[in-house]
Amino acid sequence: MAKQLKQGCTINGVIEFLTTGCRVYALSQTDSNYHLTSDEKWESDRHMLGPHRPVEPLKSILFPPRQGVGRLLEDAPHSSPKPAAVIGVKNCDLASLKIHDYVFRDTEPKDPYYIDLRNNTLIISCDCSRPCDVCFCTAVGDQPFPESGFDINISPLPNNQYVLESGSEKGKKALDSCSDLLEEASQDAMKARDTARKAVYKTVEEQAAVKGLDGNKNYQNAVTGSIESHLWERFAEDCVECGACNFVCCTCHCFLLADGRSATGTSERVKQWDSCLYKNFARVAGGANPRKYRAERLYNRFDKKFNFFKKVLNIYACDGCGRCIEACTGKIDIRDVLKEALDEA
């Protein structure tokens, strides 16, 4: 059942109530960018729901860039993380959890660190109200508002009104706990929400169309059908193998395990992000490298996103967030690569 604020109540008051006792991850604005920041509590003077996704992907919380997974030669007990809440999650990040859940939670071997963080984190998502100019989620089968996968979703409306919905049992219990602040959403509120969503969807759709992309295109056939094309060499000429596209991507999940010394001198094993565009990413112990050329690594990145996961989960491992476009040092635009692949295939 959708809810809205009671007269005299504020969204800040509701969020403060919902996140009591939780470590809070929320959006803060720096110049024209929004960043995902970590704090002890929700601070209404600097935290916000945000009009679009932040620079940092949601995976940085549930699948940290560097995570200790045990000390060597020691039986260190595994302790559960403290409760956390992420506020302002946009649908591109929310949709990426389907990939991470499949990799770390739903298939063997399961990752207990990811599962614990997932179970102990309340996800409060929010509709996009002003998408980035690089967003193209509608072209890959998504939309700029959540429909599932959240615990609670907040839809901003005019005049500082909001529609709140639960998407899980955890979210329902959380909303029920603050029933004094909420009431059933009116038909006018629901209509206003739907109108706002349609407007933002159209904006993203038009942005994608400028690049020749739309939701009816078959990117799986485009990528597999262009495997022999020289387009991969052409785009690879601009790649500097920095790995930025992998690290800001909301779905990328490759990692390596490294053994070494911690700051205190103890032997420790850590799990840290890896990049499929690194030269030695696919190198095996004997020294052979099945993808020693940059163009092969670039193609592999697209094949994994638009072919492998389409076969495995029937979804693309790209949610159209556009972060890789902003982060790429070589100015490679994933939309341009897909358009050329479509044309050549």
Given for the second form:
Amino acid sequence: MAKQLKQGCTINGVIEFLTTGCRVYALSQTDSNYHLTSDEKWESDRHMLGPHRPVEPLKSILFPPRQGVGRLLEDAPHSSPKPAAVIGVKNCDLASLKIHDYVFRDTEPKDPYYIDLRNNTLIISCDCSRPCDVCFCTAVGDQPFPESGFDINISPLPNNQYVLESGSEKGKKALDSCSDLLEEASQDAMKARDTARKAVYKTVEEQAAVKGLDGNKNYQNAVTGSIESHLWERFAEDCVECGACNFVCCTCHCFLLADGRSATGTSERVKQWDSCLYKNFARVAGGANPRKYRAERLYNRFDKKFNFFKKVLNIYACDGCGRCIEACTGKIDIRDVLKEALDEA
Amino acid sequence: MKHNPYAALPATVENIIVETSNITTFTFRPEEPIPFKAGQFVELSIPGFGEAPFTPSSSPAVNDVMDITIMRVGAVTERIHALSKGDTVGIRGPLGQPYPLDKFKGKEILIVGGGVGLAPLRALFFALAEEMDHYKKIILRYGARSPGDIVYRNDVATAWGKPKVDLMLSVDKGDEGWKGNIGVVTTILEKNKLSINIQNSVAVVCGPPIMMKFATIKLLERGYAPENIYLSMEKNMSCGIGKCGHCRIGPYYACKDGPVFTYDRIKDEPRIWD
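Having looked at the form predicted alone, could you now put up the form predicted in complex with its partner chain?
Now the complete complex, all chains and molecules, led by this one.
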């Protein structure tokens, strides 16, 4: 049952209540960008829900850039992580959880490090109210507002009103616990939410259309059908192999299982983000490299996103967040690559 | 904590046999037995330094110790070659899928090895030899660069020469003492060197990529169906459990779905031989 704020209650008050005792990740603003920042508790003068997704992907919390996975040859000391709450998660990042859940939680052998963080994190998502100009989620079958995958979703409406909805048992319990602050959402509020959602959807749809993309396109056929095309070499000319596209990507899950030694000399094993654009990503010890050329590596990135995951999970591993467009040093725009692939397939 | 798939089991170096100038077989004794099936691999680690995938070369029937034959080709294998008896390493596994021996029953098994590629095939050979009654015969064709590059020299010369085993070696370049075939391994797959009922046979190939490529071409030419050619795909494996993304071949991960694939499953993927 959808809820709204009771007279005199504020959304910040509700969030503060919901996140009591949690380490809080929420959005904070720097210039025109929003960043995913962490604090010991929710502070409404520092934190906000944000109008669109932050620079940092949600995966940086559940699948950290560098995470210790035990000391080799010793019992890994392990304590459950402190309960956390992420506030203001947008639907692109929620959708990316399908990829990470599949890789780390639902496929044997399971990754206990991911599962612990996942289970200990309350996800409070939020509708997009003003998409980034690089957003194109509607063109890859997603939408700028969550309907599943969250614990609690918050839809901001005009006049400081909000609709809150639970999407899991955990979320339902949490919302039930703040019944003093919430009441059943009115029909007007639900209508206002519907109107706001449609408007934002249309905005994203229109900006994707300018790039020649829409939700009816078959990107799997486009990518696999253009494997012989020179488009990959052309775009790869601008790639400087920095890996930024992989690191900001909300779905990219590749990592290196690396061994090293700590300052005190103990051996440490870490899971560390890796990039498929790096030259040696697929190289074997003898020197053979199935993806010697940058164009092959760029193609591989698209093949993984639009072909591999379509085959194994029936979804694209791209949620149209547009982060890679902003991060790319060589100004490669994933929308342009997809458009050319569509044209050439 | 739940089972940690990234954690390795300590193992001690128990024996070291130098095979060739750059290939050595190590016998490891893990803290607990690591039961594996032929075709499966393990990740072997030097604590605090690095980890690399290897297929055991000893019999899967033996659990308490494990032979791994290792060629010195990179940073990790360099460190492994510097190990002495009594040193401790980490072993994680077994990983990957075994050879489907049930499908091999009643057949003539052609094993084609090249160089250090004979290592995983040795484990397969032992597994087959354990239940020889189930198989029509085993035909082993092994190629090495020179007589000095032949691994398991004593094994291949004598112990493997059992009834129902047809063994032939070839070297790219012979020496004064060499009486056997000279030429790349495909030369001993020709009709005059290999008499086999192809319709009732499976071929198992492991070796350097270039050798696997030409052996596959030869086997197809001789009439093997792609689904009866088993290839060991060497890819960059980091996690070994299908999560880190490095060893992808089309819709598969070499570590999780392989490392052995029948040719029909991978033949349409780009650059499989690199």
